[in-house]
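Only one chain is given next, in structure tokens, and it is the form predicted on its own.
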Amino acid sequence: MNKESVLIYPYDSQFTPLLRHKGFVDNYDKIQLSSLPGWGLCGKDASYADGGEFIGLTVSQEFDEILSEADTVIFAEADNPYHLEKMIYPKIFSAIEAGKNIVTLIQVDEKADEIKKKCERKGVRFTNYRENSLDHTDFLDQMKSEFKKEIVDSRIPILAVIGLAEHTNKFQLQLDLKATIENMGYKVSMVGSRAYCELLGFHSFPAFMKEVISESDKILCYNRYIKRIELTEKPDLIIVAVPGGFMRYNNKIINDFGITAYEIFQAIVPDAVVLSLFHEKYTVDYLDGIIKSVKYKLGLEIDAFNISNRQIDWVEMTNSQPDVISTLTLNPEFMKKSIEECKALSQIPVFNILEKGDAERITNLIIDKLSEIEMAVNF
């Protein structure tokens, strides 16, 4: 079966984890990237977006010029701000007119019907992953009518991936851990932190968690959602990734006050936890404070820290919109030195998921812990 060529637009660091994911890359014969002027990526390797290892794909500014070489165009989310009406919809319609299949990972609700009709007339496919993410109505109705008001324990080990906030390489972390554990021969089910994870072959964060239902019903539904995955897929491990942050970071970065994380960890009790942080000049007291905060807010023990190569740009933050996080990307050599300094301060193992070999090291740590738990239970 011939593979398609694909064009990603608008490309920035939000999409980079997918380019580092073999399951995505192997689906396509050719991958092209187009970014927007002013984002500082055009003419550079795709890895420039996240500061990680070289990828081998050059980012272009010329969407219209490279469109002819693509079979499918993926319109992606981005960390950088852009204007949907001016920068996205015209590109979608020009791609349809050029006979290209359309995949949207962004919210296009107000134009979705128009896009669908134009695609049908042109005889091309339209896949709206944000629409698919809302398709939990039947499950929600079923759960609300059938479940008792009680929590059901999981018999399968659960690994939780949480973050202090967004932009901490959390999506890269969950993808790499899943792939590494699977390479060891284990069957892994995962509920990702984004709304289009079905594109990569696993479950998106369920849309009912954003529905207008009571908070207790959300907790009960999430509990049954994980239980259904356990019973139907029969994995060796379930990875649960939590969107957003687990607490308010400060008065401006509120992370929805960590409400989603609180609800998830009322619904399930993970057996292992990896926490992803911004890069900062950490102290022993600061790291100890994070450990205690997670323990007393969520009832969790952290097994590993992932320190991302993203650091908050506090100067830019003074002028940014509320809950918009401006960050700086740090180079690999600086990160190596900084991670070593952090390891000397932390009682918890410290890693950087963009550092070669750290995915395997985190995985081995988690597998060792889960094996000890299983041996203790059997004993």
Second form
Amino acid sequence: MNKESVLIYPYDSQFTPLLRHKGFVDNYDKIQLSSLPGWGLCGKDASYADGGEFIGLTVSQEFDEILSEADTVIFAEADNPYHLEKMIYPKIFSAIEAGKNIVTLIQVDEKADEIKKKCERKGVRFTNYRENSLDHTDFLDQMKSEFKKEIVDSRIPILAVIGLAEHTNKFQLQLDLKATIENMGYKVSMVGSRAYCELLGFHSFPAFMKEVISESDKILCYNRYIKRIELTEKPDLIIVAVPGGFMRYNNKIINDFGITAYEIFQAIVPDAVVLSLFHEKYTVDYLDGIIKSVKYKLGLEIDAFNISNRQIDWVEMTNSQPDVISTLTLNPEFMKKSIEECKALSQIPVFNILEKGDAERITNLIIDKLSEIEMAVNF
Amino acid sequence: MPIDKKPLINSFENMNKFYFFDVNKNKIINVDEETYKALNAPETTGSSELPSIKKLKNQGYLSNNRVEKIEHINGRMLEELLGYNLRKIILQVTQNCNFRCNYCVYSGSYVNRIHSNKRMDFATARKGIDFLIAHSKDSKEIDIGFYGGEPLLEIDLITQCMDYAVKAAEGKNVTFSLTTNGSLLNEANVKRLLGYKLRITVSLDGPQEVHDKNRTFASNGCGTFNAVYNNIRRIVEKYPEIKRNLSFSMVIDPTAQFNCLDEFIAGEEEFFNESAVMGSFISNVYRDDQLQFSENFVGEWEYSKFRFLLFVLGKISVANNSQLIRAAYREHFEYISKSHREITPLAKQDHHSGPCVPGQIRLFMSTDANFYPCERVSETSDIMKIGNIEDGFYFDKIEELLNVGKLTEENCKECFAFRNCRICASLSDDGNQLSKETKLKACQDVRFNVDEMLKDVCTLKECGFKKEMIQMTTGF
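Condition change, the form predicted on its own to the form predicted together with its partner chain:
Next comes the full complex, this chain leading.
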């Protein structure tokens, strides 16, 4: 079967992990990237967005001009703010008019029906990955029929991926760990932290966790959800990623007060944990504080730190007090040096997932740990 | 006791009470007289045994922790900060001006360039805008400023730049700013500026007699007040929406009187409402002679500040509540609003507050496309030339400017104003290079001001001041 040619719009750092993921790239014959000129990426290699290793795809400022070469257009979620009416919908409609298949990772609720109808009329495919239909009723009905609302233990090892906040390269970490563990011959199921993970062949964070049901029902549902994956997919390992951050960052950036993370770790008990942090000039005391915070808030022991190549933009955070964390990209050479300094301080192994070989090193560490568990005489 | 074993504090008396400011904790502590005396005793001779001192030490106060090496943490990541996180470029669209102000830094009384007919062409301006966009992928928004001389002499270029930037920076929130003397802010020009996200700052020094004393037309030496004032009145009447984006900059002449400024702002309420009024003193930086404050001015200025505090405390209902006065208390209120926060002790390697990363926040590009840290530095000073549009940034120079504290390393390590310092390279420039002597002069002012600020804060506390009063009465 001939592979398709795909155009990604609007491209920025949120999409870069997918370009570094073989499972995505191998699906397409040709990948083109279009971005908005003000985002500062046009004319540069796609890797400029995340500051990682060279990718070999140049970001274009054009959309209409390169549209003709694509079979499908993926309208991607972006880290930069964008205007749906001005920047997205007109491009979706012109892509439909040009007879291209449409994939939306972006939330297009208000226009979803219109897009669907236009696609049908034009005879092109429309796939909306934001229609996350997994609600709580299945799980709660099941518990009702069993006359018990209780946690069921998992028999499969679970690896948890958590982050201090958004923009700590957590999605890249999930993708790389999954791929590396699979390359070692294991079967891996994953519940990712984003809402469109089905595009990559694994599970999105379930919608019922954002529904208006009681918190304890959410915990029970998540527990049953993981159990269902265990029973139906029969993996060797389940990777569970937590969206957002695990604790309040400041008075304005509340990270859901860590409630989502807390609920997930009431529902399941992971066997290994990787924590993603921003880059910072850390001290022994700070890292110790983080370890304790995770231990006493979530009941987890951290096995590895992933230090992302992003640092909090303290000038912006202090002066403007924004509602979201503002960050600065750090160059690979800087990171190499800084990670070495951090390793000397930390009692827990430190990695940077964007550094070549670190995905394998984290995986080996995790597999070693899980093998120890395997050696125990458990039933 | 060796000096580095002493606690890093600044002790002071205020209104018959005794205090010390702990640099490591960034907190002021009220102590009894006996403790105060013990802290100030030349020798320890058992004074450290006082129970009060022991208790404070147990709580983490009175630490002798000091910075061991003056090194700015951002020096390690200049390539990233200037490569991905530029915030603003200020384009010097012309070096020409239709005013000849006595105190102007380009008047010949300062170590700086003087007025000339040099202007920027669009090709250069476009390169500057492209440079900003290409170096700001991590910035949430960017701003393009237009500066002179008098920038409105080049209004065609300005509108051309704004049209270009709006298109070239699509997807990013791009804003514009313009600093003008107001004489060309006529209806025809304003009409051309509407529709852009443009913030206009007009220089207006006060009532006619004050304004005209220093600000005169180049062509005939006549005062400029009427031209500016009438322009503003006309355009505000015609385009009332412009008021939200209009602010006034008052250069205060300390050889004159202050009361008339106060009265002018109060008397022209309709003229100034909705618009910010920012005040600054005639600059002493790079100045050939030193500016002398008149006795009358100091008295009136201090009285006005005092009345403002009474207003904030709710003791009087009316006072000059303009940004002119508020700016005098910015540091006080900043300190008060953060005073409850726990802060980590000084790091072993750190730099005093004050310097921003040269070029990151307000990159200034001259007509001939040279880069400077901001518009306030001297264009004739070699150390301040931090790059140009073709070569990009000179990182060695930028690192030297950022680490200006190295000039006075030993003084800084012992300085109680380390965390509240306002000195950057511009205050340490002797006109060609960074100078320890120039910086030490600025240090004296900073230490005096921080000491006064700490005392004022204690006075406010004694008078029942609460953090919430800042927001309620001043909108800080």
